[in-house]
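One chain comes next, on its own, written as structure tokens: the form predicted on its own.
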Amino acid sequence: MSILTPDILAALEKQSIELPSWAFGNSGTRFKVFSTPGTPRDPYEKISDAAQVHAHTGLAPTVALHIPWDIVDSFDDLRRHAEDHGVSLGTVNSNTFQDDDYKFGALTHEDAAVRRKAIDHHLACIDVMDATGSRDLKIWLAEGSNYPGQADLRGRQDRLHDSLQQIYARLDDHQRLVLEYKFFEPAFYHTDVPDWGTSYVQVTALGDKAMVCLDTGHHAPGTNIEFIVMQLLRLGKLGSFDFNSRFYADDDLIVGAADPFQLFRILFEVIRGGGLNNPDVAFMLDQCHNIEDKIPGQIRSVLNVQEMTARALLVDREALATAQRSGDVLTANAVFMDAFSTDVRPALSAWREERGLPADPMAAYAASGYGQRIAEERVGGVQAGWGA
């Protein structure tokens, strides 16, 4: 008999994790962007590769776009291409961190003309959402300052609010604005949206269609991320996750690679707070595969999220609550650790087979020959990567 109860399996059946189109392009370090055979040359090929992840796992039915990296002549055609490959288009991500005009900020810039350019870019992103049927506009801002006295901290917050208001006003009733935060980088003295509190304050001022995005790599070392997850769910403002893993800063490694127990704790709070399979809380990966193959990297990532979700669902919450109420510290911790230590991989493999999916998606993809085929077919042209 499976260790995963029918209720747990039913919850896992509904789980979906959005893939980022940019995970399939070339990326690298601050010093070099690395190229690999078979890398997509355009958004269509990115979608085709993302579809392989869903075909082998059943976990990744949508693909997020990044504008302008994923600009095409016809988003209707791109949407049909995605549907033909068994996936659909999801979150639209804006980009205000690569133009020279944005050196000292975009939505927070002192110059009204630069702010206007950045606002118009986001309005164009909403036009893309209209064409693709996407719900969420995700905004991450590489804005801040490096030196004390360099910038008017309060003035930048005021300008950010004004810019976001103009973008928010363009949303349809079914669309949302999701504001991501990041502790630091590329600015080092201050960042305009450095933490969940700043994001929460800004989106709350906008209205019900504005939410916070939590990237698991965007925190100071030692931050209790699951506490933030709990708080945002409690406040009804957790709109989405960007799942990845970090050892030091925003490493963008395969989710769960650095600290699987942290991923488990985060997912427990998601479940506890009603965020699992909640349409208002989107799960997405945000990773860069610099040294590993990209499609297997994404397969491993979604499987890691699924595995830790299954373990978190195994927590005996009644026993946990009893121990907590009685102040039984060791029993409460043991309840947590028993679930985390349970090997759910055989049960998940059997469940995949029952659904017509490969028991071992990593091995099945390796045996499919897809990677070798695209390496041979995608010779010539310009590979997609940072800035393309």
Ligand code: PSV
The other form holds:
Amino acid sequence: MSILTPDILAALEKQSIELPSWAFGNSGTRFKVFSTPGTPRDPYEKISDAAQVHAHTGLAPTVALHIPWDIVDSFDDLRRHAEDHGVSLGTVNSNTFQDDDYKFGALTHEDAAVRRKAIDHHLACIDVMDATGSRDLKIWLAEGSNYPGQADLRGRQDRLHDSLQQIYARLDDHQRLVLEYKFFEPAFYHTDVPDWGTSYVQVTALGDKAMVCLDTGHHAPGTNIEFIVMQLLRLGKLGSFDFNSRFYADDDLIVGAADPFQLFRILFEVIRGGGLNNPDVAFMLDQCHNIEDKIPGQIRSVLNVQEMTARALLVDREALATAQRSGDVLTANAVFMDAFSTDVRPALSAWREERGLPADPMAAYAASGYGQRIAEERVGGVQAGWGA
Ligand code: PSV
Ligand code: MN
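Show the form predicted together with the ligand, please, because up to now only the form predicted on its own has appeared in this conversation.
First the chain shown before, then all remaining chains and molecules of the complex.
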């Protein structure tokens, strides 16, 4: 008998993790961007690659877009292309971090004309959402200052509120705005949305259709991220996750690679707080694959999330609560660690096979020949990269 009970399997059956279109393009550091044979040259090829991840795992039915990187002539057509490949288009990410006008801010800028331009960009993103059927507009702002005294911190917060209100007013009833926070970079002295508290204050002032996006890589080292997950779920404001791994900064490495135990702890709080398979809480990846192959990198990522979800679902919550209530510290910790230490991989492989999926999606993808095929076919043109 499987160590994964029917209840656990039913919960895993519903799990879906959105892929970022930009994970399929080339990326790197400011020192070097390596190109890879077969890298997509346009959004259509990115979606085709993302569909491979879903075909091999059953875990990734939607793909997030980044505007303007993923602009096409017809989003209706891109939507059909996605559907033909068995996936659909998901969150639309705005981008106000690659235009000279935004050097000193976008939604917070002192100059009303620049602010207008940034607001209009977000309204254009909502037009894209109307065409793609996407629900969420994700806003991450690269805004802040580098030097004490450079900026009026309070004025920027007020202008941010005003800009966000204008964007929020354009959303349909079924659409949402998720505001992502990040504690530093590219600004180093202050950031306008540095933490969950600021995001929470700003989205709460907007209304029910505005939520917080938690990117796991956007915290100072040592931050207890699962506590933030608990608090946002408790407040009903956890709108989405950007999953990735970090060692030092916003490293955007494969989720669960740097610290699987942290991912387990986060997912435990998601489950505890009713956030698993809850339509209000979107699971997304926000990653780059600088040195590893991109499609298998994404396959590994969604499998890591599934594996840690399965382990977190194994926590004996009753035994844990009993130990917690009686102050039995060591038993409580042991109950937690027993689940984390359980190898669920054979059970997940067997279950995948029962559902007509490959037992080993990494091996199945490697054997499929897709990687070789795109390397041969995708010649000419410009490979998509960070910023295109
Ligand atoms: C910023 O670091 C971020 O995490 C935001 O989510 C962006 O949309 C994404 O990276 C890609 O630049
Ligand atoms: Mn992110």
